[in-house]
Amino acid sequence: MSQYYKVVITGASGGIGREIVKRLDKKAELIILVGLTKDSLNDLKKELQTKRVFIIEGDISELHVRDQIKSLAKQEGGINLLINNAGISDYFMFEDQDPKVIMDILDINLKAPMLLTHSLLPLLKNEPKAEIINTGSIFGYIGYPGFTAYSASKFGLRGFTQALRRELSDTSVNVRYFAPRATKTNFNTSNITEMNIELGNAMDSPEKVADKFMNFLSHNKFEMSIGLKESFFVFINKIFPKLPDIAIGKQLPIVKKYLNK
């Protein structure tokens, strides 16, 4: 990677999207800063250093949003690292669960990247080399009961993460998966830190995963998982996927207690 980044990033205001670009800081040379709420992206800019930082305030999943930001990225001669970090989620049995929700989170966490990436794809291969890194979860590895959307849109997520990469295997733009686990932002509700509490579930502060990123940034893995053990599950899962289906068929009363609260 170039010694200076040329960055796009969603989600850039939330509690894993703030630290990472904040971490960014002093290494780009331009920040495109995209999010929902204008304040909360000019409160990130003014504690920059960086001297091109941009905003676009919206929602990825519109066009018109997409088309501002290639405008921008293309104005402002190109990017070298596109970070796809946007992200919602609902914490529901899937019956039970709006369809409008379920539409939702397909669109934000699945459907926006990759058209965004799309729109974008020509600037980044235009550059010595370049990177796009997409945000998912372990539970785009591990189907989790009262997340059974959001594990769908992980899920889908890590595969055109994987597909992409191979086919831009002859070009100079690289395609990685980047997976928390719990952390502690306002991502998460108050039940679902309870739920996870009562599991004996890790949870990391956004400062850490953003560590965690940047690391992973600086090194040429494809994929990375946050946590020893959630990287072992994540590996029993594939290989004797009984396994987790009775651990996790045990801990169902816990997840649907904490639905009820």
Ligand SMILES: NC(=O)c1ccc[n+]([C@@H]2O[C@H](COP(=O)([O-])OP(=O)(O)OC[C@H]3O[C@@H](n4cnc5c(N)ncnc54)[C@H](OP(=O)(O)O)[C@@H]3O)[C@@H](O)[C@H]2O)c1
Second form
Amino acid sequence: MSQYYKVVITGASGGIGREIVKRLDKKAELIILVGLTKDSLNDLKKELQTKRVFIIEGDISELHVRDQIKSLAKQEGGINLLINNAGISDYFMFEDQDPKVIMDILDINLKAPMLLTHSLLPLLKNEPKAEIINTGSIFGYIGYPGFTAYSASKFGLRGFTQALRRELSDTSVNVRYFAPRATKTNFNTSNITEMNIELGNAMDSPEKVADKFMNFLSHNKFEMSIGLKESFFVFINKIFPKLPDIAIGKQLPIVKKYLNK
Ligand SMILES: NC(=O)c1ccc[n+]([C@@H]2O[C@H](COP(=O)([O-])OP(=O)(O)OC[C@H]3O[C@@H](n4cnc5c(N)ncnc54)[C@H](OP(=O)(O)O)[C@@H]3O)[C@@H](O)[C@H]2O)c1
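Moving on from the form predicted alone, kindly provide the form predicted together with this ligand as a structure.
Entire complex below, previous chain first.
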């Protein structure tokens, strides 16, 4: 998009969100930062040069928070970029996972972005050109043990992205999916990091992920996953799913060794 961005970004204060916001700063005329913690949102706001920066602190799975975002976006004259980036994870065998946590994962990673999109769509459609970018995950292509509920939420988010893009193909709104691999943020507990090290999984810095995001934003690809090895694995998973079944099956003892307690 050549015009200046008018942005709503959820998970703005997180590892990846914060770096994306910093890179959008010089390209934006309005940024609405959404997150759970006011202090970290305020700290981020202080670093920005964009004149119109607003903060909404609250849980996006709650209707009143989404209503607040919509009212503010409307009051400020609309938005042309929605980045659904907030997310949570939990590293457990599905059978042992707390059902409340399973619901939270689906609420925050899937239902909240769907409902926030639903609420902001009229504003986005008013713009000559607008984008919705959903932050998914490589686990939105490859179901991974220990992350079953999380994988389900990110697969769901990808399905939502694809269907909505097709539904909106005769409008000014594009809908796209950005899929990081493991990234060094607070999202990953120390045991997840240890598992990734033992498995030899690459872990990106949030700065690198945000650079990739900006590159994705400036092009028209519908989806982007980070990492050549991971992208190849996604391809194989699509055409010969038995092969990843075998490879990931061999990793299962290591996955089980580091589970959350
Ligand atoms: N890190 C990875 O390895 C990785 C890999 C692939 C995909 N991703 C995806 O990338 C996105 C960003 O992850 P990250 O690594 O930056 O994680 P992070 O550092 O943990 O940040 C998560 C962000 O989401 C916000 N958030 C969480 N629950 C929320 C809720 N209910 N309502 C509003 N905001 C909420 C957090 O707010 P507070 O900071 O205020 O708590 C924080 O800003 C997520 O969608 C994640 O699934 C991450």
